[in-house]
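Read the single chain below, which is given as structure tokens and is the form predicted on its own.
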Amino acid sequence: MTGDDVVAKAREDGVRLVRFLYCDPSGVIRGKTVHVDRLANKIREGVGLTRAQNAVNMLEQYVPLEGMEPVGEIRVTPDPETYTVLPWLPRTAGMLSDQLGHDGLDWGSCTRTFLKRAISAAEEAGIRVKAAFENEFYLAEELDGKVKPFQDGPVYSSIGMDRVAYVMDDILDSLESQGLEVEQSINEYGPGQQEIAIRYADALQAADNQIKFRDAVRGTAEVQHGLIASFAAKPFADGVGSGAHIHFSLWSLDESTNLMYDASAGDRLLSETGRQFVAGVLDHLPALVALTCPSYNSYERLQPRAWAGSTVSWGPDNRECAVRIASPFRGREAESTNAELKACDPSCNPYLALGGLILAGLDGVLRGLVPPQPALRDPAAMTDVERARCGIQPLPSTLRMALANLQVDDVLHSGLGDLLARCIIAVRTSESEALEAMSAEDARRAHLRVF
């Protein structure tokens, strides 16, 4: 679509506003909302925003930065192919947006140009990423002052289905009145806790779909229900935690072909290509979870024996290890064969979580890295000598650590470029400075609300 087709669907689909919108550092989504008397200029020129707004944290917390001083401005300018109407509110669409700077360049902390750059960068090796984000979260009711789950129900049961129903129907419906194809809903493990899984695209329109994704469950819970839906990673104590698995998958450039598919791959699982891409992803893990669990809350959750993947770990279908080879479906063999990412968590910048992994994996392709011998057991349940025999090392225990790790991955850290690498550290930083200083429950509140 161009931005002179925007305008005559917009005004088609009898739409008044619509929101310019990106997901800055620290996860948050953000955006501008224009009158459509203003979108045809506006898709052009985009709209102004200080280059301050980049440094506010989860917590709206201004952090001063050297390159993100409330002086100048950029311009959040809209990809007219993400245009879509927002079936929970009036007459509102929206589109998502990069951040460019007055010449129409990335301005360097745009996180839609760093998974681009990334994307570009396996193109160029012949590798394109497909992706899906693998939904949990919660459901919630305030009651009395007090936020709780919203209904129960044995996990996978019909009677957990029945209780939200109703609500999962209207979710589903501005999910798919979105142009995004819905595979399995169901009711995870946690009281009020709910899985959607989304089919894969492309590595940037799979970001895209998790952005409208977390933004029509949350606006559809809350708009027609009356309910919270909350997309962090760990919002009750007594709770089970959410993830958002990314399966990934390696493509030639024309589509044609699974690059990560060997038919006569046996005990290695995966061919050649994937096995190096598996092998860069674990190497670069305790760096990349500071992209992938990004949150204070995170680590409440990546836990041993919670299914979150806590070690630098891979296996055939082993649900602790942090890459799990998914197995593929008989007769579409070549077609399904995948990995997943469990260490993700929905509190993410996909842009961010998406790119990271493509480098990781990349520089695996690109050095021959070999990966270790598979986990065929619970990581927690080995013994040293299997442990070591399978390369499995713990994975950052807090924010903190993982962020060091960042700091020092030069493949990453470079990768996302100086002022953008010292926004994510320096954000959330002071992120896990004010969280530290709250009680445990109040910092679990605060991920709630914001995500």
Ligand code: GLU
Contents of the next structure:
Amino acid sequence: MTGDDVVAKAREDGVRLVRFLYCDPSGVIRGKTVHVDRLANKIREGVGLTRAQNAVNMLEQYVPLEGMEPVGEIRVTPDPETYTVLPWLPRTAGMLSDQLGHDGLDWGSCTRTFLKRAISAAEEAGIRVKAAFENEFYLAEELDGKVKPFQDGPVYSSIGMDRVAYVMDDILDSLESQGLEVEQSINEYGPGQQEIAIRYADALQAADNQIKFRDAVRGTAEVQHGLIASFAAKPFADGVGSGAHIHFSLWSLDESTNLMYDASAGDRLLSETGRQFVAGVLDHLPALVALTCPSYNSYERLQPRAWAGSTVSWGPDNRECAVRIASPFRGREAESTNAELKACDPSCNPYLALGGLILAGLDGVLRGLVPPQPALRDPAAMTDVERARCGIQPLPSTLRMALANLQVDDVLHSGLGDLLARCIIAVRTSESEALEAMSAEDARRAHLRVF
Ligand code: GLU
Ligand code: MG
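Can you swap the form predicted on its own for the form predicted in complex with this ligand?
What follows is the whole complex; the chain from before opens it.
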């Protein structure tokens, strides 16, 4: 699609407004909206945005930061390939956007460009990454000023699925009409908690899909049903957390070969390249969680015995490990071999999360790292000796700890670049400060309606 194709398509679709969307460093989806009559120029030029906007945290507080003063503009510039009508809204379409300087290049804090750089680095090493975010989220309603989960039923039950069937049907319509391929839709453990799995795609498209996914689910629930859909990591104290597990696989550049698969791997689970990549992810994980479990509330979810992957660990179909090696499908082993990063939640900026994952894994491949023994049991049930044999360490228990690790992780820090890294650390630290001063319930509520 060219810009001109988009303009023609928008007119044909009867669209009046087009959103130029981006995800900011604190994971909030924001955008500017352009009238279709102005679209042709704006696709080329982008829409102006103050440099300060990326230093606004999830609580809408501006965090003073060198390089992000309210002086100077950047351009929110849409990618024509990502145009879709947003079907839950009247006459509105959306496009995912880069944040560029006047010269048309990344101004230093474009998270989508960060992911593109990580993808290129992997491709230079002959690896094409494919991925999918597997989202859990809560449906909720506000009754007498209180937010309560919407419907309940035993996990994976007909009863539970029936009770939300009409809402989920509209949500699936909104996803499918935007080209997202739905693979599964189930009611999950928590009251009101749902899960939808969509098909994997190239890494950039997987992250773009995640933005479309969050907006479509939240918007359809709210506009068409008057419900809240929350992608916060742990919106309810007494309900299980929500993950956005990242399934990933590594392919040759011609996409003919899954580089993670080795028919003779047996107990080694993965090919040499796959093992090195996983070893890199585990090596960087204490810092990587600052990007994949990036909100204050994320650390209420990232606990043992919550199937969230709260330790540096990997194992075959082990739901307590941060990296689960998913058992491949019989007859489709070569195609379906993949790993799942469970230590990721849907409040993340998907460009940062996936870009960070790629840089971490790639570092493992470039350094030829060897992973520790895979964990065959729940890490919490192991003895210290068993845990040591599998290299198991607890992950950070607070956002501040994760940010301190990010600060000293050279691969992630230099991959992000100075401005973006400083921005993430400053913005997130300001959120921690503000949220620590609130009651636990108020802090949870602050996340519930933002993500
Ligand atoms: N809700 C769990 C999480 O926070 C995951 C449960 C599952 O494995 O489906 O990641
Ligand atoms: Mg699940």
